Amino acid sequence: MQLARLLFSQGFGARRECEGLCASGAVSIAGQVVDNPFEEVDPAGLVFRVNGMDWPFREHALVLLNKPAGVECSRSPKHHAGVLALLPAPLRRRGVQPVGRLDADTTGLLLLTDDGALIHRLTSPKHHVPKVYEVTTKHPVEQTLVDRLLAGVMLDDEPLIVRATGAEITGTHTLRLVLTEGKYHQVKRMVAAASNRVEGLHRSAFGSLQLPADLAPGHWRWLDPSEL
């Protein structure tokens, strides 16, 4: 693949723009400065570096973010930042979305990604791909609410019981909840069916992957697909 091709197939700008990067010397594999952007070069496993930042080379982008409080899960946010604006421009540019949305004031594992085809099988019902979340309540958590919750709760617009597929105890306030759906406010609703109020919501995994404890708020990091 010609190198201004490969950097326009990663975010970099578009063709006449990926010519100029390397013509202007911002280009380098394995240490050595290309400014040939007609250049071929082997995709496979190329790790390339542009404007002393490190870049794989990726068919499809998938990374991982610790998203932090106070930003949306949108392309157009309207309240708050938009969770993009954390990203570097070239995953922008690639159009990476999130798989599924947290809500502005929940916090944790995010994962974002240009391939639909990923986007439909981690979402999709069917799969029953587990996301855990931490819960903070407002009023004291006991096993009765844990109960209730395994059992299943009625939520306003859906005809039928919603269950959490675990919940345990975890604290005085707290508790983690494991659901396989992604219904609208879906943990916030249940609690409050409950009888009880979420005050603080924290996603610490989905499917197999743990959020990285040394990954901080507003972080992220590349995914390989073999992880999920």
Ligand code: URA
Second form
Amino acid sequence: MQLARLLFSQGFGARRECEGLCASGAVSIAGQVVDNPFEEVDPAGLVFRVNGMDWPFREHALVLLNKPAGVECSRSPKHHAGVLALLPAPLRRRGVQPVGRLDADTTGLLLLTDDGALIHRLTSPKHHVPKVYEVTTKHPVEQTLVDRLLAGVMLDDEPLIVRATGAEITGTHTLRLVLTEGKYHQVKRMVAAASNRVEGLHRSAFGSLQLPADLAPGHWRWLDPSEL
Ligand code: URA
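I've shown you the form predicted on its own. Could you give me the structure of the form predicted together with uracil (URA)?
Zooming out: every chain and molecule, the one shown earlier first.
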């Protein structure tokens, strides 16, 4: 693939901008500046450098972000900054979107990708992808709360009862909850329906992926689809 075309596919701007980026000497491969935009390069496994930053070639972008509190997942954020502002411009230009949503005050593991089919697969209730939430409650956590969440609660506008697939007490005011659906404000509404209140919410796992302990809030890293 021609280098400028490759840069275009990875979100580095319009074709002409990518040609200009190469011609300016901003792009290097294996330590060598490649200033010919039409140079043929093999994208498979390629890591190229643009203005001092390394980029792996990816047909689809897939990243894991440690979402901080105070950012919105929606495309047109209203009250806070948008989560996409935490990613570099090439990822935003590629049309990366969150896989499901976390509330503005929820922290933790958020996947983002430009692969629409993957978003569908990971968010479809049919696929039962488990999500693990660490919940801090206003009132003490008792076994009755856990039992109610596991047995199922009624939520407004939901025709059927909604159950947690896992719930365990982790402290006097904390519990770990596993859900396989992704309904609007689901944890907060379920805990409220079971007579307590969520004061803090953090997603620690999504499917088989754990939030890496060394990934600080607001930071992201590339994911390989095989890690999912
Ligand atoms: N459930 C909620 O209530 N909020 C979230 O952000 C995620 C799950």
